[in-house]
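Here you get one chain, nothing else, as structure tokens; it is the form predicted alone.
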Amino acid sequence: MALDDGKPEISLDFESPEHARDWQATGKELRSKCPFAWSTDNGGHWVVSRYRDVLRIVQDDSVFTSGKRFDPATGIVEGGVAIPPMPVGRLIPAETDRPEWDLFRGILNPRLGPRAADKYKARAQSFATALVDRVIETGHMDTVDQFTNPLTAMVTLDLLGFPLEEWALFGDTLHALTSLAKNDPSYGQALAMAAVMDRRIDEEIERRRVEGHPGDDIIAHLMETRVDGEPLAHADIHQAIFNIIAGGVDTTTALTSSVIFHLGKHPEQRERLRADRSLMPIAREEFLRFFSPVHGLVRTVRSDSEVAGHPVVEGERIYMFLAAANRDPEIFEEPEEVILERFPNRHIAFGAGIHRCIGSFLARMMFDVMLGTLLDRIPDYELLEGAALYPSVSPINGWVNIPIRFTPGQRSGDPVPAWMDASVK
């Protein structure tokens, strides 16, 4: 990054491998000297890193807007939350504006609230049981591969009604996508992947529309709404169906990640937790904020304004570096120390106004379920070489994998599903 002092400009790829390496101080360098910048890469736009510009931004709906076009027989992108954008359809309800917003969280809302957290959270720990239950003699796991990716991917396949034996064709995707640079060889495979989970998702919604669609998860609720008398259109079914899918597998497949490295680095911390469970729901709010598992996101002006005193234009983009924002010394003492007790702790990582994450709270039980499961069983778990972060750390910074080795123990003697036995790595 280049600060250029006559104004606030600067060249910042938020998808290189450099930003990857030294995000940390590259947010602390924006927040101190420029922290309403404008980034010359990926067709221009702002940047803005301090916490109260951020709130500022994602408050003021009618002004910055999240909404997204997009032609698939061109290929163009029109707004959106994502720099640079996905050529692929609006995500539902995150990629809408009001009125439309209105009409998607309102559908959805029931669905992904704390009830819905309460209610699959028992499945949740049954999940979390059995994939330890498959490594627990052995001594040794990859904690992504067969730990944090493959629940995420249960409970939010269980929530939407998906067959649960084809977990691994959603979770496996969605972290290869995000966890593979767009140069990696490898990436290629992982968008043909993409395309198979998107045609498994219409041939989902078109069977239930032919043989009916009793029951009470998510792809029943969709196909059973009406708007003035008519059915969802197939496209945003699919894009909601999308959008619980890609926030509710990967974000917290890296938040739970990089809290059991962090945990695997600072034993007293995790002894800690351990003694100590009612530290829990405060520490993971600090966990939240310090690891920021989206690490920013994007917004369109949609009419003349100004941030930070800064003028900001209709048609442009501004980039919230919300982990940046959430290390903010004006807001949170200590912000590059993970303070389990830190209260109260006002962190935006899972962002704030209409657009603040629908999925927060299962996000929350399924972190609580993966950290709780993992402390009481494989307490003495020690980090093996090998563990890799991400090579691009926007939108989600995550790991890849991440290797332990820990005393081996005995399986809790309830049997672990056929169809979990044939899919798990």
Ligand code: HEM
The other form holds:
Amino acid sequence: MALDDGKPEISLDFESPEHARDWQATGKELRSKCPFAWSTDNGGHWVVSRYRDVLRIVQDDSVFTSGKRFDPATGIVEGGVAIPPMPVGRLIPAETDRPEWDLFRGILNPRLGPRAADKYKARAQSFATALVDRVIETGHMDTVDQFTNPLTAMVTLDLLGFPLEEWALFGDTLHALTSLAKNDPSYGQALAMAAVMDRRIDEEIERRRVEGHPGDDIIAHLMETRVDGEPLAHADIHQAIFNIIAGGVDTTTALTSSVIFHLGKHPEQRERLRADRSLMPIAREEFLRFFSPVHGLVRTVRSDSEVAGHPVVEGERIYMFLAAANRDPEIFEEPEEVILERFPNRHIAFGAGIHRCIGSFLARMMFDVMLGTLLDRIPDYELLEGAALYPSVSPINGWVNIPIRFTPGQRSGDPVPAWMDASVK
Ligand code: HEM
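Starting from the form predicted alone shown above, please give the structure in the form predicted together with protoporphyrin IX containing FE.
Then the entire complex follows, led off by the chain already shown.
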């Protein structure tokens, strides 16, 4: 990206491989030279990269909307939280506005808050133990394919109430949808996988409608919910399930994978965390800030307004470069360094305002379980050749593969479920 001081017009495609290679430098340059820029890519949109400007937008949901309309017949998308837009139905609640947003958050909050994180911790730990048991005697594993990706998908399916052996359909689909740019030749295949996932969600809702839906999972809860005596529409239940899968699976995978790679390169930090677990909660927030797994957020201007003194006009789209805002030197000292004990740490990796991540408690729990298990059981791992970042870092900045080797250890003694052995690589 070439930028002359003071010129607000740039060319910046957040999904491009060039951006994936250079995003740290681009973030620095934008923040310092042109924090409010107009990118001519992807139909034209504003780019905001300073922390305070991102906050200004996400905290004013009456002016900056997340709402989305998608017409499957024409493929036309308006609004929503992606640039370029995703040609799929709206995410619920991420792509709703008030008052609809209040309704769906009210329904989902109790199911995804701190109590849910506590409740699912033992399950998450049992998955982590079994996933490590599968490989611990061999001395090597791919931490993405065999650990972070399956674990987050399994916990998310558990919460929702899908059979766990189906985790790969959801985990691999989300991996493909978020890691490929929409102009990548393989993106069509990712959309085809998303259609299979859609059919599976429909089937599950239908099955429960016919057979009943006992139990305490989120799908049962959505189907039992009544608003003014009426059940939720099928499409809304479907899109709420889709949003939980989209939010729950690839984001925490990306965070944990980035940290595994980072600690592979910085054994002294790994040793500090291994030796002093009380550091973990503070260090985790620093990892969230530094790696910002959700690379950017998007809003549409609902009515003419201003951002940082610049006018914005109804209908214009704004890409908020979250990863750059989380390294804003106005807010964070030495922002390009991972400082394990950074405190306070007002990162916005989970967003801010009404749409702030509903799954943050679950995400923190899953991260702690995964990293804690690795530090306990394979503390001496080394990175092998073949680690690969996503070719496109927006919307999610994650890893395709991170192969490691380590001193072989002993299994825990608990049996590995047959479905897990059959479905994990
Ligand atoms: C490290 C992991 C995660 C990160 C970094 C992350 C990040 C975010 C961010 C930045 C937003 C705000 C989006 C916006 O303002 O447009 C968000 C919203 C959301 N997240 Fe997460 N998330 C994570 C994990 C999860 C998990 C585990 C779940 C579910 C189990 C989840 C479900 C959601 C949902 C449903 C929303 C929409 C909330 C709303 O619109 O009110 N996320 N997340």
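For clarity, a rigid core is taken as the largest C-alpha set superposing within 1.5 Å between two forms. Residue numbers count along the first chain shown, from 1. All values reported here derive from a predicted model rather than from experimental measurement.
Does the distance between the two CA positions of residue 179 reach 2 Å or more between these two forms, the core being superposed?
Indeed, residue 179 is displaced by 2 Å or more.
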